[in-house]
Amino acid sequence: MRTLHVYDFDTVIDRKRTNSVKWDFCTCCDGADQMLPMWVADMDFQSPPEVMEAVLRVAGHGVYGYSEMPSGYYDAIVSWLDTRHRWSVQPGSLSYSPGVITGMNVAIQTFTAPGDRIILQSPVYPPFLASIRNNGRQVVNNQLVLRDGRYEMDFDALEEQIDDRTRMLLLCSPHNPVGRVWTRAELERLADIVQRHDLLVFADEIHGDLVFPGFHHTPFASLSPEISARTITGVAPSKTFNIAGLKASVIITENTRMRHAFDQAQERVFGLYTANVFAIAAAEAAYRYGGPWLDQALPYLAANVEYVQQRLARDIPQVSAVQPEGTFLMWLNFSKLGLSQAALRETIFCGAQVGLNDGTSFGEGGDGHMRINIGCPRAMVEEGVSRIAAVL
């Protein structure tokens, strides 16, 4: 009988000086040496062993030129989309890109003119609002709607928003920072409007494979042939496996027309060809051997989950948070402190010394909260949290 590996999440590893933007570039007040951050969205457990080692293997061998990507790579992604996701896709319909957000900002420039209307559904990850206002277009914010402890889309207001300039709906699923994991009915009723308005979606599901028990990623691009067609969809190991430093993301266009347009661009107009030879083979051991690391991963960070909404309750009943379906980053609501965004920044930042993100930086929904990072072993997570009720 083969013996079941038992993965470590508890050990506390260090990460300052190794120019981690999360642990070395945390200077959000003085004192930072003595900052316990949790905001960027990478965690701090090791890798996968198996993508220890690809890496290693190809670092020892010394010559480090330009690669190209082996069909086993595309083969890797396509094989754990069936598996994990009952997502069939054809390998042609990949293409390399360094970030799901690069992915998103050519999606924007190829699909869509200057002036057209995108819209995105807030509060959300802060690129979303950047890509769309810096690339020219009009952000339509279908802002999501808080209903008895749980975010949900505002799909009345979502067919009012909707005129003949919008081109395009920017989806985040799993959602961050609220972490829902959209329903296949609230996808499809999605898909409906979309249909109907004849609007294209670039689909961020870099979250997808972080979904705890009880829930299901349905990818929106699986919800039926002509979906497929009008959707780009991003997904990546960077998050699933911890190595969002090797810059490897995958966008699927299973519509050839639209897949040829946006490899043309990335190649002609942003230079971007392939992946370097490290998140080559990082990304494809991820793909082939991290399955058992992820399952069991998912449980230690629901038990993250659990561990903070306990202390909450307990030691600062005044602040709360959403219940996660998906992700490691949870959404902390301060509103019933009563205080400014800039005195809770203060008394977060400086008082507690924990490094969250600020709430008002997702967008509209932001003010009076902001999102931790749970993805760390638990003995961080209980120094965070027991900073944080010092405090307040």
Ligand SMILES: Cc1ncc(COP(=O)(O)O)c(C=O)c1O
Contents of the next structure:
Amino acid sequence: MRTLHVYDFDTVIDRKRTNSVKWDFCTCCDGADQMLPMWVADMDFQSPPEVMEAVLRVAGHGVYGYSEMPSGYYDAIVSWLDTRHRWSVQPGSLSYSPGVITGMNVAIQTFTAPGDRIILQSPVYPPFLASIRNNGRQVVNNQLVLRDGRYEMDFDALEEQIDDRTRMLLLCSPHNPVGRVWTRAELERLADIVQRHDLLVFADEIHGDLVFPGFHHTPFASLSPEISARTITGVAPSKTFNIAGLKASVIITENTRMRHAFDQAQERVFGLYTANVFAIAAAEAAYRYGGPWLDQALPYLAANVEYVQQRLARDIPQVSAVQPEGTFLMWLNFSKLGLSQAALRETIFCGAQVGLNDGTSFGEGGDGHMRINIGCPRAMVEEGVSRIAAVL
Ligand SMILES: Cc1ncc(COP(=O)(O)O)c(C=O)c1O
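Show the same protein again, this time as the form predicted together with the ligand rather than the form predicted alone.
Let us now look at the entire complex, which starts with that chain.
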């Protein structure tokens, strides 16, 4: 009989002075020397032991020359998508990208023209907006609506917003920051719209593995061959196994003509061919062996969410959070406090010395909100909520 390995998510690991964006570069409040950072979306856990071993093996070799992805790397990704998401893709549909957002930018440049209109659904991860604007395309905001405490897509508005110049929709699935894991029915309704209006979709599914019990992530491209033919999908082991710093994202384009165009643009314009030597080994090990680790991380994260909800209800009832169905992020609503956003920032960042993401950075619908990252040991979540409770 195999014994179950129990992973440790409780130990607080000191990440200070490791060049961590979250811990060493938080600029939320000048002079706040006791800042507890709960912002940037990485977790404070060690990665699965197999991932650490893979990285150490590469490190110990001492020669870090140019590297290429072996077939085992592709096989591990394909097998993961198949077993976890019932999405069967060919290894040839995969392209390397250092980041999903890099892939999004390449897709925008390759498949749309300056001045074209691209849809996003705010509040949403800030680089969505930047990727459209920085490439000289026009932003169309199909803002999410809050119905009965749950964010939903506004399909009626979407139909009206699409015109002849609209080319692409940036889908965030699961959605950061509101934590929705879009149902198959919702995605099918969206698919019907993008098909009728001949839109391309960039599906950012970086949080697709981080789904809580009772919810199910459906890869958008898996809905039908017709939808797959117009979809470019970004996935990554970075959030799932906490290896964002290794830059090992994957772009999946099943439409062969589009994949060639994507790969060509990436290589010609950006000189991007292959991953770094650590990323290759870590990504393969993560997808091949990391499942049991993830299966224990998810209930831990769900319990962190539950803890925050209970503390809000008990100690800070004027602050609420929509219930996330996935991700390790929670979208906190402070609007009942009646504070300006500047006063809210001052209160949370400088008063409580807790580093959160300012809601307004997620676009329209973000006012009065902040995003908290609960991908950390319970003790840190307790400390963060207690600090916030103490200043409100
Ligand atoms: C929805 C979403 N997409 C993309 C990223 C960043 O991905 P990458 O580092 O692969 O560009 C994040 C990180 O927080 C995210 O939340």
